[in-house]
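The chain below stands alone and is given in structure tokens; this is the form predicted on its own.
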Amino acid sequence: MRLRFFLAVMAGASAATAAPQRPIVIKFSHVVAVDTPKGRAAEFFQRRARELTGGRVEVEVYPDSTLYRDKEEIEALQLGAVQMLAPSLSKFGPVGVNEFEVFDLPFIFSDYDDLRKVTEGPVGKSLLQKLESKGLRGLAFWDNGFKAFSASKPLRKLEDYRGLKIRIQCSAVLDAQMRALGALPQVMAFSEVYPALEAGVVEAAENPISNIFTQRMHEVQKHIALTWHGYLGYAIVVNKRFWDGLPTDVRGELEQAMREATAYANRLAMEKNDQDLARLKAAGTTEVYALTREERLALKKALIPVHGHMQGRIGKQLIQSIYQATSFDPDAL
């Protein structure tokens, strides 16, 4: 009998030790389409990550605002509700670090090298590295894209934006950048852009092309200014705590899946955009024009001052640190 009893428990023991461990679970929120850069690269991570952990990981993506919107999303990261986020850099300011709304500085990087010499360089690097007094760890730079208005009217002229009501993200460079235009901004979550703009409450709004495509805000607006006067970016972040208490293997691995997602991301990015303006012209449903030179130069004229009168909130050394590092001039207009 005792022997018996000896060989199940023995039995037993070894199945336990024999059964797979549960994987770490990461659950990674975003609050934009699944097709659009940022979706796309969030998958590509969530299949990296299982395969170079060998499934020690599991990382769960939650799209569309489905778990949480723009305003409840960063509390719950840092509450440990969820464990990874990707957003807006205009985010970080409401949380206390001021100094990533210099990425919503209206024209201060011309292309995406300039942009490259900043997140990829030792500016991008300390930027994030201020985030870790949050309880976050800041973990890549992911592109959007260069941003465009789409409004129900035309926008050409600077008197073309005086007192539109004009969606923003909350950040106080951009409601500096829209007043600049005589524009009045209106914060709002990005869920609730759509509807707004088809309701009139709002009657412009500024985006890269695949945020408008993706979430067919061109079937409620009748004109989109190409514009490229500012930068719609993501920060890769993770909850500190949660990411402190990995295993070190494991960190490493998903160090690696995320430099590859980080290049997926910025590569889809380009191409993304770039089909989604050749589909949302073919629509119709909107009239897509370019500023010329003239028009350009007199839209930076109008905003690059908005530069100078935010060195007192971001920080007029960082602000000097891109100069520096993308050769730009702000009085060689």
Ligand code: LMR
Second form
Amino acid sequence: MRLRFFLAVMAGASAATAAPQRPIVIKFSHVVAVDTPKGRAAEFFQRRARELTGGRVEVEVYPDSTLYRDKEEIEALQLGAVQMLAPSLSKFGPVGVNEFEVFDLPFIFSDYDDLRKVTEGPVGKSLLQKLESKGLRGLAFWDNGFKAFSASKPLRKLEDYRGLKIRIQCSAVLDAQMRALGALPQVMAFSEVYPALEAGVVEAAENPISNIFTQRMHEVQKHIALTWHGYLGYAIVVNKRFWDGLPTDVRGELEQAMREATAYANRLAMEKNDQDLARLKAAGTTEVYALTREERLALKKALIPVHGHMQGRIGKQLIQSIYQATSFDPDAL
Ligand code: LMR
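Structure of the form predicted in complex with this ligand (previous: the form predicted on its own):
Complete assembly follows, chain above in first position.
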């Protein structure tokens, strides 16, 4: 009897002095600099996740390809070596979800309002659902912005693109886009772009200004054409098994942190791209120019046929549903 009492007291004592529970760790890997829309939004999510869960969740952010590069990061997520990523929408083809390449169609969105109609509507929702069969859960879309071309020579007229070696992300739509311009696309991980531009392995690239500036691409590219010919954004994805295994209350708090981070990311993206454009111009290493109305129209005419060519890969229905959501008419040029 005494022994039982002694054991009960000891058990109570050890429960009272038990070490605090170790936090649930979410490794969040990405490939861009800290001071970018995605980099800042990842840190915002990290902070809100800690606050809202009262420290039960610790998000570890690994920026700038320090943990994984483009292709490896998605494999790592599927294997559970990391729990959260924010790959660009152009990088889901290799996962087997080609439909995400619809976002790469040149000139498909005229502005952020158009884009929101898709990402915040039924089309965006059904796209995220397609990730489930790949062991992923899509939580949100985050903006970066509209893309400019950087190059070693001026890019004003269509002829300027002919024979130009241009780095692209791993998207068949981007490949078709560059070929429609007579350029030579080359798929390359983001971390390799700066050295490849510096060495002249490729002569040009496309990205929103915040990526060009924070990777210092303007130091090795003499020209930047503000073409705004396409959009680059992100899908925030988690390992589905990990996410479903979280305690319900924790998952709810993380969903709230993600909602807040998404609003923050999308607010910041526009601001950051404008800020970095001013900084890039002030750096004085690169000639930055906007296209004339005619030059932009010529580019648009050359690129819109890509929409038709890509129907077989990403689905006519999907493209049509975006046209409907945004009132886009590919024939009205
Ligand atoms: C790129 O590879 O150019 C971009 O996807 C990088 C990024 O994540 O913004």
